[in-house]
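First comes one chain, alone, set out as structure tokens in the form predicted alone.
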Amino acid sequence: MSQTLEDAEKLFQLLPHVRLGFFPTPFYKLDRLSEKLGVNLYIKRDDFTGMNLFGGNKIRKLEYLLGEAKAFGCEYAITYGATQSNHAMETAAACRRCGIKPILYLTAVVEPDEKDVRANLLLDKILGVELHIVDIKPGETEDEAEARSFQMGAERAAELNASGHPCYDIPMGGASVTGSVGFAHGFVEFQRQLEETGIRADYIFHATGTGGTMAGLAAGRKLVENPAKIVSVTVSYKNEAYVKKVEDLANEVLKKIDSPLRVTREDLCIDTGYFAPGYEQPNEAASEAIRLLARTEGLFVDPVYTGKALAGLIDYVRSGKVPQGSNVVFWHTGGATALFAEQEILGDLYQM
């Protein structure tokens, strides 16, 4: 390795940062599922990131995003997502911890029932956020509704800034350069755990949505020169423009921490084969993966993100894309509150 982990750590120390999570998150072997699949399967428990029982991977990003917001003297923070967005809920909770007022613009991909508010949307309401539900209009696509929510958020931020109440804008998923720095730092943490345990990872699987986690992992892997192949399983449709966006974002992360290294297209492995029929829409492979993990290890993943990523991992092993005996890491990014969401998200998961 051309630089020590201590050298890598120093690259992050000059950036504004607030402490929100509990690190390092646990890393250990899943013995029973390893035996069943014929690989050495390890799990990185970023569902344990904190700061509350419903935490997940976004806390890594929010430590830097809200650190920057506080450095700018912001009173408010705005972010976006679907009504059951993990990121939106975690942002709201982190804002409360930091004394910043949260504002959410949430697109109703699945229409919520105001008489039966569930999961992350329930937590948002308990947190007392300024909440704006953006319905998808007849003839409007999900992307068009999201774009409209961004415009509404920009107008609200301009209004607050003009009235002397500084507002910080956080993109969906925290997928900005500042946010993705948090996951590059997370990979340095992971590398230390690998070295301490003497494990050489061959593959790392994780769910990717907006691309911020993926960009951060790619930058962090490059930083510590880890040879593992990262397989990023998408939870919605993606095209080559998305790949280019992630590549550019990863390189902006490295630039922000003053590293001369660069990520290339060849460093990215994106698999779009497991998200269908769409975002927040269940499929049988993910439901099977959720049941399998629960019934072998007593652990839970969700039908929107981590269940689909785990389904990809299992299929790679069963199909031989991942050879038997490989050391495989599942990076659990959280999101189990979706197990308590609307029926449209759960599908037939509850069936035996």
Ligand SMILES: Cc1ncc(COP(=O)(O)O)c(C=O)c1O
Contents of the next structure:
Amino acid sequence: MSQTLEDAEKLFQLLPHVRLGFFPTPFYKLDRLSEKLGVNLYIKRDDFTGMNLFGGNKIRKLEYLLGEAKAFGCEYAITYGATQSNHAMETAAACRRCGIKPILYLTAVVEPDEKDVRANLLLDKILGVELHIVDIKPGETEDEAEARSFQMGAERAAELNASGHPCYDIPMGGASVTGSVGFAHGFVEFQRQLEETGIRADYIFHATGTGGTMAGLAAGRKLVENPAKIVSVTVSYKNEAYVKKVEDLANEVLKKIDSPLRVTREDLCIDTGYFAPGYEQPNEAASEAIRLLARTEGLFVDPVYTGKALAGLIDYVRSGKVPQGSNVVFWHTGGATALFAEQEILGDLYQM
Ligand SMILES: Cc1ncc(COP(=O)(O)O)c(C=O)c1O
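Okay, that is the form predicted alone; can I get the form predicted together with the ligand now?
Below is the whole assembly, all chains and molecules, this chain first.
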């Protein structure tokens, strides 16, 4: 390991954290899909982080978030998301592992069917969380309903705190500075794998939602001076304010680990071209990417996050935006449970 990496590792050790996952996650070449696409395609298996069957990117964030919650002596943790949120389910699971009581405020972006509860919502119920479903009122937008859920959660947290039951409030996606630190750490882990294998990454593709993963990756890349271009494929509409939010978050991460380095706008590349028609709404390119990966490599991506990111990667390669022969990494962020969600989320997956 280079001196820079050893020094970087030490920065993370100083922050409170709990051990939830199994790291490093595997990193290897996808030979058959590489041949099909004409690039050297590698995968970083954060679908495989553990701590339960479903893993995903949230585990890295939760190691630091719940580490902080425990350091604060919290009895409860509250978080937010859609009814099929991976983040909410993994937060609840991680809370159980840490002996913290989980509370979820979930916005019904897709209306759950009480007689056929599926995927993450089913797991939330098995985990026995204190569950609050926030329906979208007539005339209300998804964002407005979400904002209302944050308000309700903040009130519940205030009530618990006032009655002597400390409660840790985790933002949607775990996209706080503390959460994103986990992904900066993840990039250091990845850099060590690159050095050990002698692989130079030209491009890294991943799915971005709340931006916490993207901010952490950008901060980590800066920390270890990796020249790869990170392409962050969005899973919903985003604007310039989002990029600014991610830039600020990445810089807060660097400050938190006492690094003098800073991320700039030029370090960030977001592509909004692959999410349509909307969050949790399937599209054909993602369905094709899901089938292609399954049928060449026996691996699964999901229709909400990783399928859309992989569709972006495939399109960049096919259209020549990523030159043939490049070394391309697909950072798999998990989300497999969506493959068992409502039909509305799945779309047309099993075409021949
Ligand atoms: C499977 C999966 N991939 C990617 C993301 C996006 O991560 P972030 O919210 O940190 O942008 C999420 C967030 O929920 C996710 O569940």
